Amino acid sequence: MNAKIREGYIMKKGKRVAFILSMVLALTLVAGCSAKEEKNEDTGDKEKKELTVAGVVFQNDEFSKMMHQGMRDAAEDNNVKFLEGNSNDSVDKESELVNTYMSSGVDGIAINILDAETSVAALQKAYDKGLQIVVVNTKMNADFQASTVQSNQTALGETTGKNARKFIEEELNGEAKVGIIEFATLIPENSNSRCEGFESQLEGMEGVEIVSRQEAWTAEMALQKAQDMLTANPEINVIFGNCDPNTVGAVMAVKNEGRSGEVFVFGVDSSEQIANFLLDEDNILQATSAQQTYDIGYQSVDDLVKVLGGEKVEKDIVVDPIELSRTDENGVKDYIEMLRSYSE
């Protein structure tokens, strides 16, 4: 995160408290105003309910926890409660979650969705109860859904793809023996858009293979799925793993195999831990494409209560994503730095 984007993150929370500020201000005057104006006979029908929104996401990692915690700012600055909630890679947690949601009276549920497909019947069920639902993080084959919020999924494999290019053409000579650790079995619209545009940034570089794929979506699956890789297939020497726990096993199987210095990995999404893996003098992970993690939760749960108060929001909203490289490292720096800023 260069100096651009560090001051557009700065910018960007102002405008965030300044709106608010703004409207609270707005609020104020209309109400004195309306004071001095004749009685309304609807006064006590028009104090709003206090709203219950829940917020979903599907994992434990770094990457769900950051998108909770946008999703319970946002929740906070529009004073409504807010309700957690976790799937754990379970369709059926992720439906009974859902059913309970819309039999305990929450009002709009922003949810990371599993599958594009099989998570559509709870979620319709729920939306012709009366909730409105934003998805987050993944598209799903529906209609009825007031707002998408998603990182720009191909973009993050193209971002982490070009650093890669650069590394293999500079420091490797043009070759590559590549390893691709994916998740498509979990979420394959996310997983196969990342390894494309990956693998499009790769194209024509005739001295680069891709030599082995494989699946996991835990650091301990990708830890074992990379450790045999490189077992099975000891010339690769470029690793690209494409979502945060892969990233992270990627990076623990060349350090336990006593390889720093001879494989490299390249990443998507970060965490406290991936930039520091960047800042690491072992030179194993060299760079990834970090999601505005943050940012997207709490986008999701605010167009949810803007679409609760009866506000129009654009139907689908992408955000790109932010580099990080090894080659940059106070921009690393200063990802960090705004990591820690989420928390306080």
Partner chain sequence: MDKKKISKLINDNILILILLVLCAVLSFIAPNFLQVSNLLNVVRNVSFQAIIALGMTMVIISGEIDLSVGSGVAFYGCLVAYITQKLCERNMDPLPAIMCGFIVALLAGLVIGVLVSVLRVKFNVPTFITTLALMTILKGMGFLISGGYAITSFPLWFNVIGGGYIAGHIPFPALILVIICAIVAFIMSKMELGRAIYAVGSNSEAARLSGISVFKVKTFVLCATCVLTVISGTMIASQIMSGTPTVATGWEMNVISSVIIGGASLNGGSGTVKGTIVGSAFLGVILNGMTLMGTNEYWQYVVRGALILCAVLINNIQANRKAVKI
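Can you swap the form predicted alone for the form predicted in complex with the partner chain?
Excluded here are partners and other molecules; the one chain stands alone.
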């Protein structure tokens, strides 16, 4: 037989054999998995089923890490299995995660949702399938969730705003041109609540005017926007950054522009870096309000486990912020120690 034809014949035969082998392998795997599931179900009848809960956050920043830490510790203290999830700012990823948990036997989900409306559908489906839901840190427009544990977003802004008002009255003779760096494009509800809270504290101050608003949600983006804001409005002497990266970006922008002592920053959220800004001699960051992120994460999973055990929990739990101010150095140092203890 011609060498080429022989080669072709061998190739064809080889392909056929490979195909048959792969089909056999696939069938074996499927059969094996089914047998394992049946075995698990058999065992399940005899033993009490171990609870599995999932904790979902939506970013990879310090805030989300601390929240996961709280959730993880609560799961460990309650002897339940814990799965970590992250929707990465994506509503479709959030939906995908919830569907995955739904079909993999998870008993409950504690979730930091992305949107009060669009997150409802997937969670409703999960609830209808028997999962318990606890919503974290954002209000959801639904009733089926067992509990909502959240920071008081408005109070975050109000706490900082109160400090800003006092500072403007005492240090700036009641006169201020204010720039705001917000994240309304990312999570409008939370961003708007914080800004409304901040601005409410400045009401009635005739010498105060908000002259610029810009959007950012990462530190280098906020830095650039703050610099441009100061260029377009050099009269700005107060900047409000309504989340961790915006606070960091605003402080670094003022520092890099060489306007320490002329422009003062007020923030929301805290990290070790932000807390250290409050202790820095450059006098840029004056006050911030920190969410009790670890406690919120802990409480959410703790409540979830209670609900799964048949207990009733409070429907709405609002956690007030921690006030951090340059005028309370000891309070800031205690906060830094607390943060370090969580990351050990």
